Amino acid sequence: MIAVSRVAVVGSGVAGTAAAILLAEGGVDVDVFELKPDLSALGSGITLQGNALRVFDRLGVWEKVKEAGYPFDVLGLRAPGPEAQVIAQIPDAPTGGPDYPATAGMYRPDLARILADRATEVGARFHYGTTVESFEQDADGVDITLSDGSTGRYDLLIGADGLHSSIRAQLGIEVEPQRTGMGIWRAFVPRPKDVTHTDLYYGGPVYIAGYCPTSDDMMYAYVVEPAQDRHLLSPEQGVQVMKELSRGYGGPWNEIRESLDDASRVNYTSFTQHVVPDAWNRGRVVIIGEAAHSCPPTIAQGAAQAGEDAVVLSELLLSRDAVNQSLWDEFHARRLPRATEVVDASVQLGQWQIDHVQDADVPGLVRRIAMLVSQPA
């Protein structure tokens, strides 16, 4: 007998959908509640490191991810300026192991669709436009009240509802994401033929300019600037700001800049960081993914860490016969130190740039995290 037979998941991002897939595969009755009215996903592209690809293989979607995305094994460094001189091409660490590429770029809505399709295939049910308004729990289960007024009882409630998690707040956890001082413009644009991997340009008018191919035809491009209030800008103004910020960068950026228009899905977000430093559960309610931790995308570990949360939690729930303190102790022992180290390193990389530190050991830090996440969670 497994620890749970009926589970409610709040949120349909990587963490929530991954947990739904694994639990439903294991015979658990799973309902996923998503506040958004449909599967639409904001944003343009996502960079997936090898350990994320290893998770997707465990979820049964790696072949579809590979088909829809753009895998590569090299990270390029270019100098700012009109010539965009190539400084180095560095083999990227294969953190998923030899069976996967080091990195893959992907259109974020495609990833959301693939994961949701897989969850539905194995029996999870999705309820869009609905979320958990409140809950009460006892030693044996959780009674939830939904935003449509209906109710239900579950053995476990998983809060995977993102940065501004309602479940985290309802648990009384006061940790909130904090801005790190950087903001990022992203756009979805046609892929220049000579872009076959991520290139990063450090310095110049902004902290970082870069891009990542997501398919044979498309890619996403980004510039990272000092964080500021950009929310009043119209989409058209956002396009113009991104064009201006990118003028200090040549090479493929010349073609990227010309392709930026209202169809590029230009969007702006601030980098944040947080880790709930103690237990991620209170009784039979637990938070995972960005509800429990967030980090800047400087090491591209957000999706990977969210997926690892789901893998570890599901493994424990399916291998134990009770939801007890022993289960939670093992969950936190396997997830909290690892997620904390990734968040701290991601923040440190950005802070070195903000502080204009010239002698920072960036290769050493990146190597240390690569070695950490190369080991399965």
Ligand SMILES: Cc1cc2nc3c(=O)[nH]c(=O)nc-3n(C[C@H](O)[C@H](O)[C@H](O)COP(=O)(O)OP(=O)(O)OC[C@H]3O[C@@H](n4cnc5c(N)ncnc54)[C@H](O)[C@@H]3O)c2cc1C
Second form
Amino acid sequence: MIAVSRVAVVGSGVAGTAAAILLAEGGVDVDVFELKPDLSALGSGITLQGNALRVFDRLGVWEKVKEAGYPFDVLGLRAPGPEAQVIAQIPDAPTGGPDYPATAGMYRPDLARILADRATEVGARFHYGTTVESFEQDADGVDITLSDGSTGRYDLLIGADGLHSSIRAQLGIEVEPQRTGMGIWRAFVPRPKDVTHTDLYYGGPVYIAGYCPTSDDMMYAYVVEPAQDRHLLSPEQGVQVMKELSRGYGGPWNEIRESLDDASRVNYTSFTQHVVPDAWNRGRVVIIGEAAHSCPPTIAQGAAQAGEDAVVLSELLLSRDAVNQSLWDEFHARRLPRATEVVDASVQLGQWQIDHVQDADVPGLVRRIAMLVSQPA
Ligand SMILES: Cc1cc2nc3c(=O)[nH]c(=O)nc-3n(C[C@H](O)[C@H](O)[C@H](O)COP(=O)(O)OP(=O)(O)OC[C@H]3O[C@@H](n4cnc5c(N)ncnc54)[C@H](O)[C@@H]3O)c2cc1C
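In place of the form predicted alone, output the structure of the form predicted in complex with the named molecule.
Below, the chain from earlier opens the complete complex, with every other chain and molecule after it.
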């Protein structure tokens, strides 16, 4: 017998949907409760590293991800200024192993749809516009009350409800995401034909300017600046700010800047970091993904780490016959040090820029994390 037969998942991001797929595939009855009214049809892009692609293969969606996304194996470094001089083209570490590209860019709503379709196919049920208002647990299960007033009893409750997790707060875990001092403008724009991989431009008017192709036609572009309060700006003002900030960058940026308009869905987000430093569970309730840890996307490991949480948790739940301390000990031993190291390194990379450290060992740090995440979680 497996450790759980009924599981409630709160949140349908990468962490929640990945857990739902793996558990439902393993014969568990799974309900996913998602606050949003439906599967969002709008969004920006995401950069997925090889170890995230390996997770997607485990979920049975790699072929679809490959088809919908834009795989590449090189990271470009360019100089600021009108020439946008190419400084280096570095082979990206294939952290998923030789069966996957080093990186793939992807339109976030495509990824969400592929994952949700797979979860539904293997039997998980999605309840949109619904959340878990409260829960109570005893030694054998968790009683939940939903926002529509209905109730249910489950063997396990998984809080995969993201950065501002309500399940984390209800568990009494007081760790909260902290701003790292950087903020990012992102836009979803047509792909200039010469953009075939991510290029990063360090220095110039902002900390980093960059872009990542997500399909033959489209890509997302970003500029990272000192964090500031941008929430009062209108969408039109956001477009103007991004145009202004990107003026220090040439090459493909000339075309990107021209294409920025109201349709580019320009948005601003502050970078955050946190790791719940001890247990991610209290009894039969556990948090995973960004509910448990967040990192600035300086190494683009957020989705990979969220997916790996789901893989390890599901593997343990499906291979053990009880939800007990030994299961949680193994879960934390496999996830906490790895997630912490990724968060610390991602923060360090940003901090070196904030502090204008010239001789930082960026390649050494990136290599160390690539070696770490190349090992299956
Ligand atoms: C600016 C920025 C850029 C990033 N770029 C990258 C990148 O390029 N590559 C990468 O790998 N990672 C990136 N990340 C990180 C990545 O997006 C996250 O790590 C990843 O999405 C986390 O997945 P998750 O499932 O844990 O959380 P989420 O994706 O946040 O999903 C949580 C879900 O829970 C739902 N929810 C919230 N509250 C409730 C509630 N009370 N009840 C029910 N549902 C609820 C939300 O609506 C959401 O659907 C970036 C992050 C930021 C901020």
